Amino acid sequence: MAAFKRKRGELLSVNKKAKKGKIVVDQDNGEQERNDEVIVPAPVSMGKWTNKERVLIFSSRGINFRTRHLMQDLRTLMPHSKSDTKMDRKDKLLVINEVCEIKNCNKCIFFEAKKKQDLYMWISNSPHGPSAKFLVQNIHTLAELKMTGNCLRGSRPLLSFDPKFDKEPHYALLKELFIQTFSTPRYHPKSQPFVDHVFTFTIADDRIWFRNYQIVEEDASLVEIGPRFVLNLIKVFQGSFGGPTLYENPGFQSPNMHRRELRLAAAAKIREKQMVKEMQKLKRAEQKEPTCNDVTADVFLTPAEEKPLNIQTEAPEPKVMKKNKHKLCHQIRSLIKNLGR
């Protein structure tokens, strides 16, 4: 089969016809020769890159290893993303708009770490807004899950949303923000012209659950790839990283308050155990003491006679010791016997 060479980076016009090549098939007996024409299809990515969406993914200082791996997984899945160095905690969030302008990015995913245990995610449309702040929970990275699913690096994903995103206005705003942030632009230079995985955003328990699945070619079934995490919405702002509040989640509870309630519950259990121990001690003490006095217990008791008290003012007379005559006779006899011997 003849190979047709095409210059690297050459863009073909849309109306350009596909090339035709000829293949000569030699039969074993050498009697017949047949020329078959094979049409080489035109390249898939011969369009023009018009959607210039770029996403800046970076974080603040103080993140742990799990957050760092999650950031790396998102950069791998999103070929239109860019990275930057960690931002100092003392800097204000409005500085991020300037960083996006320097990096030529119009979307931003910023991970903010607090107390080295709480992770917050900002998704913003820079520099005019809107922006949303989430609490990230239940993070599981690609290396940790070890799922059987797999997809091509740089391939474009499908975005699947829960029907609840169309029922409430703040969810509709988040849906449009997710579409512009997570969808890979068509004909992006770093992307592949294939669609082999899907990002799902599901609403359950007032939280947004993110999952990544592979689309199996044989039966179009889904196999999870990873990563996975849960977004708990806090606020939606009109501006980028600030501004008037468009929506505030009434059911959101801060991690500090949640930990405080856990400590109070543990302290209440300890206090209850101590009170139970004190009650048991009081019951044991009451059992030792007589509970009631029997009235008929003293019926058969007779009072003892009172003896007169004799007070001796003089010393008592010495007692005369009387010797036993029998003992003396016995001793004398024994002496006489001894002398006779």
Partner chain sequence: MEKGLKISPFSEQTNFFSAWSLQMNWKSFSSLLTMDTQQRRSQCPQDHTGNPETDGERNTPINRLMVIDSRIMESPEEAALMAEESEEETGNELSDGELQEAFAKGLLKPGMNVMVDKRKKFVNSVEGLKHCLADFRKDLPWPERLDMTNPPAEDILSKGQVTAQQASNGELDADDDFQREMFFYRQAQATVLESLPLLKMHGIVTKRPDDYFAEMAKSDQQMQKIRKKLLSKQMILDRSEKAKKLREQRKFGKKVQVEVIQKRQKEKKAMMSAVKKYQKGMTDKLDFLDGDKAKTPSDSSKKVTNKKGPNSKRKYKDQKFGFGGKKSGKKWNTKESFNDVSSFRAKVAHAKGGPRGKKGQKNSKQNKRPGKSVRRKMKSRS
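We call the rigid core the largest set of C-alpha positions that still match within 1.5 Å between the two forms. Computed from a predicted structure; not experimentally measured. Residue numbers count along the first chain shown, from 1. First, how it differs from the form predicted in complex with the partner chain.
Once you line up the core between these two forms, the Cα of D205 stays within less than 2 Å of where it was.
Core-superposed comparison between these two forms: the CA of K116 stays below a 2 Å shift. Comparing the forms between these two forms on their rigid core, the Cα displacement of K52 stays under 2 Å.
Complement to the form predicted on its own: the form predicted in complex with the partner chain:
Next up is only this chain, free of partner chains and other molecules.
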């Protein structure tokens, strides 16, 4: 939406002053072009830039290198963006609205880093409009060597949305926000007239996945340019960086809670093991208790009868060896005896 209405005449004059150099250049180019018969559309046709969208992209303190590169990448891809210095954490979020006003921006993308680990992203429509807070995950920047595509700096993107965006009201609102923020206005002075890349927004696993592809051929063969990230919606607010909550994501779990859960799970495991060990110890200790004297054990005991003491005074008689007639040694002996006789 336009910030305030300007008179048509004013508009033209402003443009003329700013772009005089360009106009001259265009004319020269035009002559050359006429000679070569190659038509190159001028990036800015006078007075045609009506959609005055400006996006302010900046961050808070404590961001790491990946976030910084992501911010830079967004600034290169969106020619209608402006940058600002890092915001102190002690300032409240509502200050951002004032910053936007100073810079004459009507959209804002603000990156907030907490604990040097978690990255939150605010997208908002600056003075009155809705805003949304996301948790950003899985960041891959333009500079990664696996992203082999390339596009013109400042070329206008095509925006591709999942049909799921139309099914729920909060997704519909987000879609409108994305369209207004990410699409480069037509005839923007820094933009290139060609359309050679696509931004995709897809919903999977309750998250919004962002990809950027280069259009290589007219038959829609694509190569990824980057960057890529995943947005996990936290809340949608009615006002910019504040105001009543319109939507809260029930499936969202803050990264702190997530880490806490992991730690608790690990601790519970260890505690369980310890408990099991202790139980085993107790069982072993119980088993080692000496069994009490069983009262009923003596029930069937019958004391043995006393034997009479037999004191032997005489030596016992020598034993008479019984001859085993079948034994071989005895047979031989008997033979020898017989022979001897």
